[in-house]
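Only one chain is shown below, in C-alpha cells, and it's the form predicted on its own.
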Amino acid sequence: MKLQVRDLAIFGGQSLFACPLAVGNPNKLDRDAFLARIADVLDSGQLTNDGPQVKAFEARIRRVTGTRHAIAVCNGTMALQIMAMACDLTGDVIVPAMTFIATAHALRWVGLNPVFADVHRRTHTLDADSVAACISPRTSAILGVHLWGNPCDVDRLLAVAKQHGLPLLFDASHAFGCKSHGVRIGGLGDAEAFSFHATKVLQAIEGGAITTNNDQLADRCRRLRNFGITGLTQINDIGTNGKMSEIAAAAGLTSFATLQDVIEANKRNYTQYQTGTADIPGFDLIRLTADHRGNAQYVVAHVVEQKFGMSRNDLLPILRAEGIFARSYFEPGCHKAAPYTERQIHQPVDLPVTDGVLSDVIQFPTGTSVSSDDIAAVTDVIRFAQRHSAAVDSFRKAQNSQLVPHPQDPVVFPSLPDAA
C-alpha cells in the first residue's frame, strides 16, 4: 500500500510486483494432457499435412462458431492473407485505423492497399459511415475488426457492403467464443479470420483459422494453404505453405479443455476491475458489448485527463514502475505507422475518434495468472495516482528526477520535458 507520493516505485519506492503482471500473459496448458497428445502425434508418424489433430481441432472450431467450414492455418496473419487471396481482392481494402498492425500488414503483404476508416468511441469497432466515405472505384472489400471481442456493427457494415457490391470480411482475432445478438462470431459476413496465438483465450501456441459458410470459398482457402495443390500433383492456384502443424493443433485441442475456465476467470477479473474503479473520476472502463461479455479477454479503459488529473501517458510509467505492465495499445495507430503515412493513399478521411482514443486508452493485465489480490493492488494504485495527481506532478518537478523504471521493464520512460 502506498501512503505517500514518495512511496511510489517511480520515485524510488518499492515495487508492488517484483514479478511483473503483464498484458497478454499466456494461460497455461495442461502439461500432462498436452504431452499425451504430442505422444499420439509422434506415434502416428504424421506431423503435418492435415493430420487427425488438425481435423479434430477444425471440428471443435466449427462447433463453437456454428459454421460449416473451419480451415486451420499456421497463424492469424496467414488466416487474413489466405482469406483475402481466396476472395480475389485487388486494390484497396477498408480497415479500421485502430487495430493491431498485423491487420494492415497482412493485406499489404499480398499486394493490397489498406485504407483506414474511423471507429466508434464506445466499442472501438469500425464506423460504417466512415467506411462509406472511404469507398472509391479501387475498393474491393471491407474488413472489420471485432476489437477487444466487441462485435462490429455487422448490420450497418453489411448494408454498406451490399450497396456497393463489396465482400464483408472480419478479423476476429480477439473474439473467439463471442456472440452478437445471439449470433456466434465466425459466420458473419463472407468469412472471418481467427488467431490462436499463445496470448489468446484459445491458443495453439501459434495458429489461426478461417471460418465461413461459403463452400467454394472454403475449398479455395484449403487449396491456398497448401501451395494451391489439388489431388496428388495438380496445381490450380498460386498458394502458399500456411498449414497448421499437428503439434500446434494438439496444443489447440488441449486449450479447448480449459476454454470456459479461462473465460470465466476473465469475466471475474473484468467485474473486479469494473467494481474497483467505478468511483475513480476520469477512469472509464470500456464496456464489453458482446453477449454476456463475450470472452472478457481484454480490460481496457480511457484515462480522461481533465477528470483524472493526469494523462494516460503520465499514469502509464507509474503503473509500470510498480510492475503493472499496462499497455497503450495501439498507439500511434496504423495510419501513423511509417509504412502507411501517405495520407492520400491510406487515409482519405479524418480519424478524430481513432486519434482521440489512441491518446487516452490503456490496457491492463488479466487472465488466469492474475489473482483477485493482484487486481485489488492494481486498482488501489490507480486510485492513489488519481487522488494525488497534483502532488505527483509537484514531486516530479521539485525533484527534477529521472523516473525509476521497474528492473524488468524493457521500456524506459524519460523524465517529462517540464520536469527539467
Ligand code: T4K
Second form
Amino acid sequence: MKLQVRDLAIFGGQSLFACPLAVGNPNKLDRDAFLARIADVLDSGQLTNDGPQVKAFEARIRRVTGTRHAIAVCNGTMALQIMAMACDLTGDVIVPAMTFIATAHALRWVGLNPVFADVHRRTHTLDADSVAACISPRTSAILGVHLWGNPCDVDRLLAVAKQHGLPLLFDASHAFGCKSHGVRIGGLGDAEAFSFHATKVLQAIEGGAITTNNDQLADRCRRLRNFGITGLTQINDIGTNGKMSEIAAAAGLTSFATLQDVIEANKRNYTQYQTGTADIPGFDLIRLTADHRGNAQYVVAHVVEQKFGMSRNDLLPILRAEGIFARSYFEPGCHKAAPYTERQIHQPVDLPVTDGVLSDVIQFPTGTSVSSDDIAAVTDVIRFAQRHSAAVDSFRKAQNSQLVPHPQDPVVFPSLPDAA
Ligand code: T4K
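The structure above corresponds to the form predicted on its own; please provide the structure of the form predicted together with the named molecule.
Every chain and every other molecule in the complex is listed next, the one we just looked at coming first.
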C-alpha cells in the first residue's frame, strides 16, 4: 500500500511484487497429464510428421472453430506464411499497422508486400473504409487481425473484398474460442491463422494452425506444411517444414483440458479490473463485447493523459518498478518498424487512429497466475498514480537520475526529456 509518493518503487520504495506479474505469463499445463502424453509419444515411436497427437489436436481445434479443416503447424507465424502461400497471393496484402510484427513479417517472408491500413479506436481492428482507400491494382488480399480477441468488422471487410474480388483472410492469433456476432472465429473469410504460443489462451508451447472450410485450400496447406511432397517422393509445390511435433501437440491437447478454467479466470480478472478502475478518470478499459468475452486473454486500456494527469509512457515505468510488467503492445506500429518505413510502398494512407491508439494503449497481466489480491494491488497503484500525478511529476523531475527500475525488469526506460 502506497501512502505517499516516495513509497513508489520507482522512487526507492519497496516493490509490490518481488516476483513480477507479466503480460503473457503462460497458464500452467497439468504436469501429470502432459508427462503421460509425452510417455505415449515416446512409446509410440512417432515423434513428428503428422502423428496421432497432431491429428487429435487438429480434431479438437475443428470442434471449437466449427470448421471442416484445421492444419496444425509449428507456430502462428508459419500458419500465416502457409495460409498466404496456399492462396497464391502476389504483390500487396492489406493489413492493420496495429498488430504484432509477425503479421507483417510473415507476408514479407513469402515475398508479399504488407500495406498498412488504419483501425477503429474502439476495437483496434481494421477499418474497412481505410482498407478500401488502400486498394490498388497490386492488391491481392485483405488480412484482418482479431486483435486482443476482438473480432474484426467481418461484414464490412467482406463487402470490400467482394467488391474488388479479393480473398479475405484473418490473423486469429488472439482469438481462439471467440465469436463474431455469434459465429465462431476460425471459419470466417477464406481462411484464418491461429497462434498457440506459450503466452496464448490455448498453448502448445510453440504452435499454430490454419482453419478453413475450403477443401482445396486445406489440401494445399497440408502439402506446403510438408515440403510440398505428395505421396512418397512427388514434389508438386514449393513447400516448407511447418510441421508441428508430437510433443507440441501433446502440450496443446493438455492445454485443452484447462482451457475453460483459463477463460473463466480471464473473465473474472477482467471484471475485477473493470470494477477496480471504473472511478479512475482517464483510465479507459477497452470494453469487452459479448463476442470478445470469448477468451478475455488481454486486458487493454487507454491512458488519456488530459484526464489521467500523466501519459501512458509516464505510467508504464511506475507500474513496472512495482513488478507490474504492463506492456505497450504494439507501439510504434508496424508502419514505423525499420523494414516498413517507406511510405510509398507500405503506407498509402494516413493512420491517425493507429498512431493515437499506440501512444496511449497499455496491457495488464491476467491469466490463472494472477490473483484477485494481485489485481486489487494493481488497480490501487493505478489510482494512486492518477490521484498524485502532479506530485509524481515533480518528484520524478527532482529525482530523475535516481529512478529505480524493478531488479528483474529487462526494459530500460529512457530519462525524461524535460528533466534531462
Ligand atoms: N499474429 C499476432 C497478432 C500475434 O500476436 C502473434 C504472436 C503472431 C501473429 C505470431 O504467432 P507465433 O509465431 O508467436 O506463434 C509474445 C509472443 O512471443 C508472441 O507469440 C505473441 N504474438 C506476442 C503478442 O507476444 P513477446 O516478445 O511480447 O513475449 P515475451 O517473451 O516478452 O513474453 C511475454 C511475457 O511472458 C514475458 O514477460 C515473460 C513471460 N513468459 C513468456 C514465455 C514465452 C514466461 O514467463 N514464460 C515463457 O515461456 O512476444
